[in-house]
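Take a look at this single chain in C-alpha cells; it is the form predicted alone.
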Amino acid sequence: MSADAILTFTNVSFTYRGDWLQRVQALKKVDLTVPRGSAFGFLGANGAGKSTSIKLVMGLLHGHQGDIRMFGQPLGDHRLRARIGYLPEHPYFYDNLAVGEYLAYMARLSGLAPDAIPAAIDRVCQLLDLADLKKRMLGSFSKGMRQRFGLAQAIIHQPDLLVLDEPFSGLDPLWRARFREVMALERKRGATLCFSTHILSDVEDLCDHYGVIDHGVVLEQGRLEDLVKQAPLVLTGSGPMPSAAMGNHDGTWRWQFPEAEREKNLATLPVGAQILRLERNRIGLEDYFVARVKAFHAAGKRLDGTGAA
C-alpha cells in the first residue's frame, strides 16, 4: 500500500445469494486507491457496487476476495474504527433517543475524551442546526432531518477518514449546500472524504479525485483535474482562418482541438490572425459519467431494444 493512500482494494471480488439463492457477484476483482487527504467521489448508478464496497470496508460484510486496507493496516482491527466517521445510506437510529444523548454515546464509542465530548456535541450541533433540537427524540425525525444527525454523529470525533454513503439523499437544495460546506470544512481540518454519489455536480464542487464503477467493475479512476484536461481548447479569432476553423456569424473564427495540439496549432496559424479567446471546453460530469457507463449499464439502453441509446 502507497504511503499515500489511506483505502486501498486489491484483486477484491465479493459475491453473495441473491434470489433463489443464486449467487450475484457484486464487486469483480476491484483495484481502487483513495489518497490521503483526498476528497474521493465513488460513482456509479443504482446497483453498480458502491454500498457493497463501502460496507466491506466498515466490516459490515464478509466473506470477500483480495486484499483490502486501511491506513496501511488490513481489515480487522477494531481499533482503526475509532479513526473513521461513518453516514451509512439508509441510517437506523435509536428513535427513544434524544439527538444530545445520542450524540455523546457516539463521542464515547469514538473514543472521545468525557471532557472534550461537551464541546464536541456543541460544535456539530451549531455546524448542522441541532443546538435546538438537543432534546428533541429521533422517532420525530424527518429523513433531511435524520441526515443531519447522521453526518453530526460521523463527524463527532474529527475523523481521519470520513466515509459517507449517498450523503445528500432526501435533502432540499439549502441543505445540501450545508452539507457540503460542512464536508469542505472536514478536509480542511484535514480529514480524508470518500463518498459515494450519483449526483455528479456534488462530486465536481468537492473532489479532485474520483472512481467509477459499474455492475462490480471499476471503470476508471484519477484526478478530477485529469479528466477535466480531457476536454478539447477552443480557441476563437478574427482575420485570416486556419483551414481547419470554422467561421461565426460574427466574422469570426472558432477552432477546437486537443491539448496535445496546443503549442503545435498557436505556431502555425495564419499571418494576421488574431487570438480572441483560448478557453476549455467545460465537461459536463454527467455526460461524461453516462456516456463512460453506457456500454455496461442497462439504463443506456434503448427503450425499443435496439441498442445504444
The other form holds:
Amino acid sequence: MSADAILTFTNVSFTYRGDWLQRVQALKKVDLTVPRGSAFGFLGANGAGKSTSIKLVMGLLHGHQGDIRMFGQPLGDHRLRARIGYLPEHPYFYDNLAVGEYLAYMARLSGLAPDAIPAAIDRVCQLLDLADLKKRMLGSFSKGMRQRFGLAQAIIHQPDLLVLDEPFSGLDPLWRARFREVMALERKRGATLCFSTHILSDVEDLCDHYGVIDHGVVLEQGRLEDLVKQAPLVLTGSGPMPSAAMGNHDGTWRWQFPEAEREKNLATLPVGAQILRLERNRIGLEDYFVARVKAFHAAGKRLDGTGAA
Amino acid sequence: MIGVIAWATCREAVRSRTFLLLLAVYLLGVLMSRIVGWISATDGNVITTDVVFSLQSIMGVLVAVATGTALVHVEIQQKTLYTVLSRPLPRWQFVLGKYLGLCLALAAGQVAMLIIGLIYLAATGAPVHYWLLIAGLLTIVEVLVMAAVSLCWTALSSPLLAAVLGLATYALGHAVHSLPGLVHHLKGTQQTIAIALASLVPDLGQFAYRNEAVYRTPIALDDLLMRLVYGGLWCALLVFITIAVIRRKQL
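Coords for the form predicted together with the partner chain, given the form predicted alone:
What follows is the whole complex; the chain from before opens it.
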C-alpha cells in the first residue's frame, strides 16, 4: 500500500447473499487506491459496483474478501469513521426533525464538542443556503433540498475524507455548480474527495484521479490527465484541407487525430491552411464505457479479472 | 452516543402522526368511558376507571407495536440510518439508543395518558387513589416490553409481519398468565411442552394489575419489584436478540 493512500482496496471481492441461496457477486478482486489529498472520481454505470464499494468503506456492508484500508488501518474500527463524511445516494432523513436539530445530532455523533456545534451548523448552513431553513422539518424537503442537506451533514465535522455517492443527483444546474464550489472548498481545506458518478464531465471538472468500474471489475484507474489524453484532438481550420479532414458546411474543415499524432499532423498541414481551433473531443461516458468493455473483452480477459479466458 | 441517539429518536417519535393520532384516540376514548359507566349495571365509577386504564394499555401497546415495528425497518428501507451508521459508533449503540429513545417517547405518552385519565376520573367523581398509580406504572412496563417485542420481530421479519406477530405475542402473553391454572390438566410430555412454549413469550399478565387496582386490592412491594425486574429482563433479552440480528445485517 502506498504511504500516500488514504483509502485502498486490495483484491477485494464481495457477494450479496439473497433469499434461497441466490448470490450476486458485486465486486471481483478489486484493487483501488485513493491518494491522500486527491479528488477521486469513481466512474461506473448503474449497478457497476460503485455504491457497494462505498458501503463497504462505510461499514454498511460486511463480509468481504480481501483487504480494505482507511488512513492506513484495516476496516473494523468504527472510530475511523469520525474522519469521514458520507453522503449516500438518494439520501433520506428523519421527517420530524428540523434542519438545525438534525445537523446538531450528526455533529454530536461525529464527536464534535457541544460548544463547537452552533458554529459548525452556521458554517454549513451558510455554505449550502440552509440558514433560513434551520427550523424547517426535513419531511417537507424536495429531492434537491435533501441533497443539499445531505452534503451539509457530511461536511459538518470537517472530515479528512469525503465520500459522496452520486452527489449531483437531483440537482439543478445552479446547485450543481454550487456543489462543485463547496467540494472545491473542502479540498482546499485539506479533505480528500472520493465520489461516484456516471457523468464524466463532473469528474473532468473536479477530479485529478479517477477509477472506472464495470460489472464489479475495476477496468482502469489513474490520473485524470492520462485519461484526458486518450481523447482525440479535433483541429478546426480553414483554407486548404488536409486529405484526412472532413469539410464543414460553413467552408471550414475538421480533422480528428490522436494525441500521439499531434506534432506530425501539425507539421504537415497544407500550405495556407489556417488553424481556427485545436481542442480535445470530450469523451462521452457511454461511448467510453462501450469502448473500454469491448477492448477488455477483445484482450481476451474475463470480467472476473482472472486474466485470459 | 446512546443518549444522543435516544434523544433524537424520542423527539422524532413524539412528533410522528401515529403517536399523536393514537393519543387523540385515547382522549376520545376517555371522554366516552363515562357513557360506558352510565349504561353499566354495576358501579359506574368502577367501570369508568377500568375502561380508562384498559384504554391506556391498549393505546400504549398499539403505539409500541406501530412505532416499534417501524423503528429499524423504515430506517433500513428509507436509508435514514446510512448517515447515522456512517458516524463513529458501533451498531449495538445505535439499536440500544433507538430502543431507549422509543421507551422515552412511549413512557412520556403513557405518563400523559395516566395524568389525563386520573384528572378525568377525579373530575367525574370517580375515586382516585394510590393503587391506580401502581397500575399505571405496571402498564408502562408492559408497553415497554411490547416495544422490545416489536423491535425484535422487526429485526427478524418484515414490518407488516412484525406488527401481526407483535399483536399475537400480546394476546399470547396475556394467555400464558392463566396457564398455571390449566397446566395441571396436562400430564407428562404435554405438560413439559406447554410450560416450555409458555416460557418463550413474556407473561404480560404480570403487568395487568388494573382490575385489582380498581378494587384497591394491595400489591406487596417485593411482588411489585419482582414484576418490574421480570419486565426489565425481558426487555434486555429482546434488545440483545435484536442487536445480534442487526449487527449481522447487510444494509
